[in-house]
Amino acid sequence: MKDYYTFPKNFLWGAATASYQVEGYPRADGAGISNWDHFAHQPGRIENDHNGDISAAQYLKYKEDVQLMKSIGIKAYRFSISWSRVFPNGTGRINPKGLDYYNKLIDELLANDIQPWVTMFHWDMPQALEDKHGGWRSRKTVDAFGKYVGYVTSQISDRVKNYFTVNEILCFTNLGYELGVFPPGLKLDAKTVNQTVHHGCLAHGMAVQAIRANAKTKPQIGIAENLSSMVPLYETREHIDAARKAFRWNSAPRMTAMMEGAYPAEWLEHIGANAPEFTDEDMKIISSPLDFVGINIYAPTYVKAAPESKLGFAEIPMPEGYPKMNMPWLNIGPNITYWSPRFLKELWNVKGIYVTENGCAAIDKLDHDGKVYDTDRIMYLRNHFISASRAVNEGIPLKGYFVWSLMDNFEWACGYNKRFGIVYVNYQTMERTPKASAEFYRETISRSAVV
């Protein structure tokens, strides 16, 4: 079979989750109770009522996970650590045996030639800090995090040399506190929304500067973000000046502000009154140089030059019929692994970028061979990796991708009704099954190259 679009040798391919979606057992160990925890047990605020309780239950199946891996090839595992397994009540007091539970897991991981990629917060903050502080809306938390951060840093970094810090600020800020999807549940004013993001990108350059001050040996630090993933309408150089202006424009005021160290003067008079309570040395912190950037990127906004509009661009509704993957907001747009990391690498000069997530949900079903044949996964991951190849070919510093999601898991506000996985996971007995998704991007790894 021949290999139409090619990887460097060294291009990092791994596979990415989150603690509360697939490791279960949630407040075992003496672990205390995270807001998702907290949330996911109130009626009515997960599909059919679903909880993390159990989930994949990769907290006692982590050995088994390792090994279905290495059976991929996948070089990387991108997971996130429970804030609340190691500090039960987010300060204080620390847990040993929860952080028993991550040390064992990078052990197995290197045992088994994967790199360990740790995030430091994929959303699942101890329920106490909310309750005592009001989570993000304080600088409390903000504190707390940065000292959390140090602690762990300094307990793995023997053996850890990547980090991401946080997890797409937006989603837990704004679903949780604007529109009330994640927890805490809540639709507050505009203002202390704004602040929530502050805070979030705050705590980001709080986690930068701790693992730097307590590394062991040089870390590699990165972010993973949800950047809006603009594409041109066609590709002339109208549209993709646009496109690029878009693309900015949406950044703010998280990714702006990291790389240009202030939020955009536009977007603060566009907000106004609503404009969040920062300082001087907030930015500096908040602007603490990056090793890499890492991306989450699912679906395209296209765009199309406006001049006369006073921002450059417009955004292009999504027309009706538009196709897309088993979620409501998931349309189908490859070339967003082409067009973001090129914006990164035009905009701020980004010299490391990392597709930190990628995937899709589909409607998976186990077939009468007992085999899932997701051709619609394949489909999706296949034309990503074209656009992909076209980055890397052309000089753009894309090093690597991370899938989302190694298996099937708790699809937060969806509960279990979707399934993200390249592994199947039957959540009445825990059986894995790797789907058809799972061979494809082995024969990917493998070469090098879209197969």
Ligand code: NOJ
Given for the second form:
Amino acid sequence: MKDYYTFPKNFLWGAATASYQVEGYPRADGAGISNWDHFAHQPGRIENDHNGDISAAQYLKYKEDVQLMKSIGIKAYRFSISWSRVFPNGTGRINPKGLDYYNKLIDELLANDIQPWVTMFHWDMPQALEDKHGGWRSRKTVDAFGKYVGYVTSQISDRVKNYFTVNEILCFTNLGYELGVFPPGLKLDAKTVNQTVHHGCLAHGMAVQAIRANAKTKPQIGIAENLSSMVPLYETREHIDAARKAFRWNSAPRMTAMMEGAYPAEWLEHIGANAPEFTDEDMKIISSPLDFVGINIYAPTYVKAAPESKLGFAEIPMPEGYPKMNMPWLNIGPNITYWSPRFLKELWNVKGIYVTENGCAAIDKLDHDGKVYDTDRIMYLRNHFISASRAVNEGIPLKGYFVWSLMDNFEWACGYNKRFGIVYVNYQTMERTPKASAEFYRETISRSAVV
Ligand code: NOJ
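Output the form predicted in complex with the ligand next; the form predicted alone has already been displayed.
In what comes next, the whole complex appears, and the chain from above leads the way.
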């Protein structure tokens, strides 16, 4: 049988999770209370009042989970470090026991030939920083983050080479300070919210510098960012150009600033008095050079050319009834895995691109034979892989892919009601069952081709 959708042999196939979503036991071994721990324990914040107290219990079962990864053929594990385990109060006193868990996890991964790819911030931060300084509203939080990242790097960089600074800036700023659905659960004015986004970018830049300054071996540093995934209405020059413009415009206060060292003038004009306060020095930090760019890719936004409009493009509203996976925002659009990497290359000549998350929620059930036949997830992933193969074979420097997620976990405000894993977790027994999608992933990895 001929393989049509191929990948180079050294394409990095990985899986991703985040600390509060999979570990459980967030207060163990001297850890401080995190913002998510605090938030999830407030009645009414999370569906069914779920919380991350036990989660998928990876804190206890990491060895078993490493074996699972190995059996699937996963080459790299993207996980995050919980800041409040290491600095219980955000600053000052270090809790060395907090890092023990990550040291053990890293050692276990390396012993099994799986590369650790570490995210420094995947949304859980010491609640003390929210209480004392107003969280991401304050530069003090940014400074504390830089110190935390520097310390962690000094402790793990003898073994860890690859780092992500922060994960999805808009989610820990807008969702928390504008929409109030994530901690700290506030609905603040636009200027304050824009300031939190600026601080998120600054935290990213500070982390880049802290990692470079403290790493014992030469690090590879990137971010895991969620850009708007723009797709041209159809593939003609005019619509492709429009989608590229839309991609840059929508990334303006984040990726565009990181890549170009400035907020685009037209964006500053657009937000007017709501612009954040910033200095030239901030912009230098934000645009610290990166070794690669990671993008979390889920759902498309369609764009058409609009020569009559000032920006030259128009976003097309989603038709009613557009197909989705099991999540209100998860519209299906697999060609984003081609277009986003292509635009990163065309706009900013990014040389190393990773899909740091891609996956979907599905209504998974154990069948009579004890298996989970998630044909819907296989359909979703398969089509994304085909787009990834297209990118790679056109010479776009897409170097790896991390599926979201290794296993079912705490899906933030949706609690345990949404399952994103390729491995099923029974939350009563903590038993893990690889789904059919895990077998599909294993076959794809072993053949370096979509199966
Ligand atoms: C992106 C986030 O980084 C991750 O934590 C989340 O679970 C997935 N999207 C799915 O919503």
